[in-house]
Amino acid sequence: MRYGGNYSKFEDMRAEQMELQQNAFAKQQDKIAHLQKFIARFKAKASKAKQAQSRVKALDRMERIAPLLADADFSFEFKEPANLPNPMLSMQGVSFGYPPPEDSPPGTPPTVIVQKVNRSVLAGQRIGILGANGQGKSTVVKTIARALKPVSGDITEGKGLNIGYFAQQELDVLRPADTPLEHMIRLVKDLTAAGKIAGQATREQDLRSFLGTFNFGGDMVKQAVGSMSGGEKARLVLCMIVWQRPNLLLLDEPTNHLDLATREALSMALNEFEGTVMLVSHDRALLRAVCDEFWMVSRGGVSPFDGDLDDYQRYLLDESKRLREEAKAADAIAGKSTNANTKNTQKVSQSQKPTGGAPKSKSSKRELELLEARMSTVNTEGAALEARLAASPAPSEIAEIGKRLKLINDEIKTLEDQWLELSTRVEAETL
């Protein structure tokens, strides 16, 4: 169904639609009960057998209306943190990025995405991390979550810091071949070994019961995670985070695969959470509901963003325009380079080919230029999609935009890996 208007209007219309459907379900259940009562009463009487049989057929033909209670009633909460260090963490001159590939020549420098950050995260803060695709939001979160090491600088953690990390790609923290129960059992073992169990029940039956509160009941507790939907994987990650009783939540696009009921449950749980939240999300409604301050990751740095989300929407539109202009300029440079290379190739074919590494170096540089042009184009499309999400599109569009953004993010990661490898090769060839 397509809804018009803003998010508040959508909420009102959706609530009305849910009430109508639930009323229709209740009426249908009354009708089914009446038919079944008639069948049970008269099926054995010869004089009423024909009427009873017609009601059996009516029941078979009836298109059943699904109830809404199961989804609408889903809720969960984060347990009170065992302690709240203040500050949670402090960053001094931290640069964020990725180490060189293992097969890189000695001395190859790391790839720096965001640099020289000096900021502290305090107890109770609720920080929304903003920025266009490819600017380094996920890199910052991964580093704070200890999934990456800082390229330089120091991150000082408060005593007793307990991080709950929701990765943008669920399989970064899940194992496809393992079941939800196996994930919980391994989590218990890891935390026990680290001395971080804070009074949680750890028996297998307790873990099964806890999984059940997140709708992992029956055979689902022994279903391989790799066969689950994106929403089920996201729900499992949330389940594992809640069980750990974190005091700092790092959430990177937590709603990408969640249905609306689970999104609402997450929003309510985050509002009641007593610890600190750092949230990366395209979900404007979630950012508005949860965060009271924003950090902007842009052009290699992190700075406070003093505006509201309407200001951020305008920023995204301006950034999209800037990236389009840069992409056009890069395409123009690439076109000139192509023409020049064609002429040079013709000249080389008419004379003796030069020796040494120069041709190979020029070829690699040309590949690097084309790769950078493609990265600029993809980042432009990503920024445009983010701007569309920030404009509160219809619910039917959100899923489509989300799927395209996932493809864009995957391509950006692939392009960045290729760029790192190719730039390393160019440096080696020019030595």
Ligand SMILES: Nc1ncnc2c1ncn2[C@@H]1O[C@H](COP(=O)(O)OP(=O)(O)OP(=O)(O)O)[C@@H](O)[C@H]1O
Contents of the next structure:
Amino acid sequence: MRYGGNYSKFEDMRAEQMELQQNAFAKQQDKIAHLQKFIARFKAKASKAKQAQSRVKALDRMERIAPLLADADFSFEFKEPANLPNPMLSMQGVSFGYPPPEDSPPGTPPTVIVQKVNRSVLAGQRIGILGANGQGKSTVVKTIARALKPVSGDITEGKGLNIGYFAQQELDVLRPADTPLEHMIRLVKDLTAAGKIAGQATREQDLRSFLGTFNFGGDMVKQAVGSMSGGEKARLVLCMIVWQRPNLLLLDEPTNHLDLATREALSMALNEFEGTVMLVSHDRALLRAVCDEFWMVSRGGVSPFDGDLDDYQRYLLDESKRLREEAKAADAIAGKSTNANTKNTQKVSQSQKPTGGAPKSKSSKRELELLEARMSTVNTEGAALEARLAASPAPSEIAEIGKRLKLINDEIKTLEDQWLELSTRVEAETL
Ligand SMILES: Nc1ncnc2c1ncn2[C@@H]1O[C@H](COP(=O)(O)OP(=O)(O)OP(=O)(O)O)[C@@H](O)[C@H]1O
Ligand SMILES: [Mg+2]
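Return the structure block for the form predicted together with the named molecule; the form predicted alone was the one displayed.
Below: every chain and molecule of the assembly, starting with the one above.
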């Protein structure tokens, strides 16, 4: 330990305080997002316009909690890329997928996930990659990162392309027994061997101070990575990416393990980054902050997505419905069919079991309908109470109405939270 007892106690308290504030901030941000979402939803329906109005007011009234300034705690920036090839890369008739497993009989075809993509990635583009689970986002990104070969077609890379890749399973590539310092030393060795950093000798001290800028100070540079938290590992991976000074960043779910401060720092760093970003994320706030165009990976293809992220939310819901119906239709066919050998029918017959996807989705859908019905009833009562309040009731009544209104509003909030959670779950149950 570097600090005396009192100091570290002070640090602990400060950390605790920061966490409290950050939690309060995060909670409020959730609430704001929640209100905004419902304002948007309710505005569309004339019958709910009044409800939307009261939400707009609630939003205006809200006293905003300041975010913990991420840079007071932790911030970083990507280095200016040495060059920006344009295009960064272009894909001609590229199919993405996986080679057959080694033990499969000769002649087994590869598994194709996404087919015949013709697209270019240009300097400075900020592309958000969207798509439901399992549609092939990671497969595409992994292939562009050269961690997987295209099944067919060509990817032409711009001269000087330098990719920084944060894989969805990135944390697995760290070596648990090694320390952050050892990871950096190995990285420098690999880059030197690949001819990417010529001549300049890197001193251990430089690596230590670089790690320091990613909050790996003092003892931590010597701590085995295996004993670190998911967030710390993700931070180390970011540190290693930044060191490489990439001009194309491929980030596949980078925030899954990150704490709020690091997420904020990443979002800010990405905003300043001058190279190209391709980002896969379920974190809509991050997508919104970083990306200005979207690609949709779905039904075996990649297409531009013109809508905004709310359209995307609706798309996911529609898509989950479509997939469920498809599964149901396939179910019916599989029920009649005697041939259960293909991959598809196997998948489908699983969902016929009581624990499978289809029946669960069905009941979730019913649950959603019930929730919506209850929301409508409660909203009507809330509106009626508000109308009574607005009509200057007797003082004795005010307290009673107020009490009831509070209960109603609590219930609305709970119902809406349940609705949001359930609709997200229904969306996740698609596969
Ligand atoms: N090694 C593999 N061999 C064969 N198929 C695979 C392999 N790895 C993944 N797949 C399949 O490829 C499809 C696409 O997977 P991928 O991980 O690219 O989806 P994704 O869009 O990134 O999903 P998520 O949102 O869950 O991360 C899935 O059906 C998956 O089962
Ligand atoms: Mg993925």
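Residue numbers count along the first chain shown, from 1. What we label the rigid core is the largest C-alpha set whose atoms superpose within 1.5 Å from one form to the other. Predicted model only: the values in this text are computed from it and were never measured.
Notebook entry, point to check: Once you lay the two forms on top of each other by their rigid core, how far has the C-alpha of Leu407 moved between these two forms, in Å?
Noted result: Displacement of the C-alpha, rigid core superposed: 36.1 Å.
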